[in-house]
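Here you get one chain, nothing else, as structure tokens; it is the form predicted alone.
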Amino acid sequence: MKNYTTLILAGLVIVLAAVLIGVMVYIQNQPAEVRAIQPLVEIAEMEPDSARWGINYPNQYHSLLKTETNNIDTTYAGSSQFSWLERDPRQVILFGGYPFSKDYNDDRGHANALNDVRETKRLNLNDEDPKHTPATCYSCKSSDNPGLWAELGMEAYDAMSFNEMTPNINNSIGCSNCHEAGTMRLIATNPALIEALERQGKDWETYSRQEMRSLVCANCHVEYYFKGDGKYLTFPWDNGTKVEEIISYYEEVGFKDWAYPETESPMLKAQHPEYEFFTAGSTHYEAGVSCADCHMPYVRDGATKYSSHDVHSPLLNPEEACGQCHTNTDYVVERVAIIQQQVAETKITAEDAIIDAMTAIKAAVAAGNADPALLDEAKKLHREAQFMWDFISAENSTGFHNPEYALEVLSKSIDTARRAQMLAAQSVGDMSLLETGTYYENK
């Protein structure tokens, strides 16, 4: 009798297991929109109004709203819109002849992106001026963009002026910049990102969800430039995403952002290459950590767990941001402080070296008898040294996203700047140009 009971029980277990597996397979094979929780309201494709999305996802939306008022500074940056030109006057010199020498404020939170781009003094709103600000400058500032790119195409979008585009832009960065309506899956929305990946033989649709939790940040947090007369938004990734590879790309296409006054050095301005910097072999990236893990950590509201959309420095909430992996967050914060101090000090050393190089090149140009080949090479090195410095300076972590790489790039910047200074001195046979700090002594 016992044998029959055992067989019956075993049979029941097998049947129940088979049913459970069948149910799980059925659920897994249903379309995402069928499996998802039924929304309170339907969200239109590429809906620009994040408040509409917020009806279905109130925690995420209300945390996003906090980016408007979260203006807390950290030791080396933050979100209070302080002026880099006031904090580090060397940058007035470094960006001489370029609008960044007139106005260079640190970024505020996502909710302020639209207001901040409209208020910067770098804008040239005279559409009669060939150098007027293009609509391309709105590319990373608004949740209206995915719909506008779909409607107009990016080429037509970028060919418009900033003024012409303004009536179409009404919302700051929001849900449609990163999510697909209905499924809420993370997606690439910036055509420039999609095109850059395609030129590398990559398809973002094949990325895992964890990889997408960094890739969506690359819709905006990258190095880019405006290509050609149409100011077409382009990521310079064709040769790779490391700083030397980006410089080689710009060399090949003959691009410059501006010519430095009195030297005509063909200069480059780095944007905000967080994605390239973080993915260049950093410890956290190699460990599978995403941008969202640190900047949008999971938090709880009662029994509800969600990813906070109050995007800011993890130093402001280390227990939530770092504590998911690190048990001793006090040690983590101390370690960050040491790394950032070292990078910040090295960055200033690079700035001084670049200014010395620029000063020597100015003197060589003014002398009027410089060896053309040596002087041209000095200008080229000036361009490279400053872009390497700016690649670290404009990246929003003071080196922490990839500490070893930051110090490597800055050391190359210093060496390149000193070589530029040497060549400028040799071009006119004036070794006095090798003196350091001459710019400040002459002021």
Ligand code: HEC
The other form holds:
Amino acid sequence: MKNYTTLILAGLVIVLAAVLIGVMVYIQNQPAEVRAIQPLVEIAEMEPDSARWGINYPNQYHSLLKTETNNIDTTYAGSSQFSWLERDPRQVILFGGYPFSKDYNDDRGHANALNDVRETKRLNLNDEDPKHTPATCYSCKSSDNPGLWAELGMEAYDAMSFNEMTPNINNSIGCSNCHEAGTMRLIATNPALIEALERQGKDWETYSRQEMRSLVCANCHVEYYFKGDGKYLTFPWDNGTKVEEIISYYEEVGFKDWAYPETESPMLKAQHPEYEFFTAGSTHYEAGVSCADCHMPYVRDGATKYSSHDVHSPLLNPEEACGQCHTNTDYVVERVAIIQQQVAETKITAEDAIIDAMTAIKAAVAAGNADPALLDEAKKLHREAQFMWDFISAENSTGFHNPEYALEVLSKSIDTARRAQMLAAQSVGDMSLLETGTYYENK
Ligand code: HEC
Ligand code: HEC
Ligand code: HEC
Ligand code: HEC
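Any chance you could show the form predicted in complex with the ligand after that form predicted alone?
To see the whole picture, the full complex is given below, headed by that same chain.
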């Protein structure tokens, strides 16, 4: 009889333990809105002040604040604002005639976004000048935006100048850029993202929790352009999000960011297409890994586990960022180093090829007797080669997010640039234009 009681008791303990583990696993797998603790204060819809949200969620708030003072660099990225133009002077030539040839710094933490956009020398704050900077440039820099978009509509927002918008913007990136107050669920907040998905027949409301852990980043970490005179923020995704599909979109709508000096090639500047690049069939994306898995890993505060909102290079905390899935973190970090070195070297090869194409086109234009059809085709290929290179260059992981695709796009860029150079030479029948490195010889 006694034996039975012990057995029943032991059985009960096991069942209870199993139920408890089940509940814990269940809670851990719930989306943010369910796991969030009971709120202390009520947060207004689209509340721009992250400190207010921080009363309820101090760990998330304090980790977000850390992004302001982060300054550690890695081999190819990190959190200081080093100048790309000093590190790679070829980019001064490649962006000739465009503000990026004057000021182009590496990105840093979310809490600095507002200060950094206000301080870049790329701004043109002369509202009388037709080329003045529009308010649209604030779109990815502030937690005030969701409220302003709701109040003004994005069309009216984008039609204002940067100067006119400044008094309305007081906060850098914050909670309201990614979360719905009250429920705390992850949401698409940027109307340009919602509209681009709609035009592709997609509805973010149907996305799984894991998909949302990447989609919130697509509010900002994407390729975009300012459409028409109203500078309407638009993602060029109608034909798809692969680099050729984006180029074909820009071709169809006849868009250019600027004309290259002396050649008038209609150039495109890539922004920061992390989302498009990562989702283009990368190993991690196909395996169901999200941006937040590597950039916002779970960390502990005593008994509490929370998502670190101190978003930065995962190479600074690989045990947290990669260790949840890879047992040998030294090995994967070493793989990152090898991938990035290959991509960085191939990027330079592409830059040299594009500079040769641009130099040959300049010479053909200057000769004055070029076959116009061949010359136009050369300019078109110059535009495409440079956008392909920039797609990889402006994407901030130096190829790691999708290594095979990075090398594929760069090899297409090199081939396209060399074809542009050949056409320029043919257009004036001058085979000396096929030489390489002449840009530097003539300096
Ligand atoms: C498998 C892990 C992983 C995933 C998933 C991932 N990243 Fe990264 N990310 C990295 C690594 C590694 C780097 C390279 C950091 C470096 O060079 O210091 C990086 C670099 C970056 C950088 C530049 C960091 C810096 O210090 O300047 C940004 C921005 C970024 N990722 C955004 C994203 C976005 C947005 C997504 C989803 C679309 C994403 N990442 C998905 C691992 C990841
Ligand atoms: C750049 C987007 C982004 C910003 C900005 C952001 N969050 Fe989050 N937050 C996330 C993601 C991604 C998760 C993970 C959600 C999930 O797994 O369902 C998350 C999770 C959470 C959770 C659920 C518990 C946890 O830690 O996983 C809370 C609570 C939270 N965030 C609060 C905040 C607060 C408060 C702020 C502002 C101080 C903030 N977040 C800013 C993206 C963001
Ligand atoms: C509201 C727009 C916005 C959202 C949403 C957003 N980012 Fe960012 N992110 C930026 C901007 C702007 C910068 C550059 C800020 C600067 O340089 O001042 C940046 C910088 C970064 C950096 C570089 C940090 C460093 O220290 O170098 C990483 C990494 C990053 N973001 C990853 C992510 C990930 C992952 C997500 C989604 C979970 C995300 N971001 C969501 C706008 C955003
Ligand atoms: C959420 C899980 C998860 C996280 C976090 C994660 N990985 Fe992975 N990683 C995978 C999966 C799944 C694969 C596919 C191959 C496999 O099963 O090992 C993979 C593959 C890789 C590969 C081989 C790539 C290839 O094309 O074969 C490298 C390198 C790698 N990861 C590096 C990293 C680094 C560096 C980090 C941290 C910055 C990281 N991973 C974070 C799940 C993850």
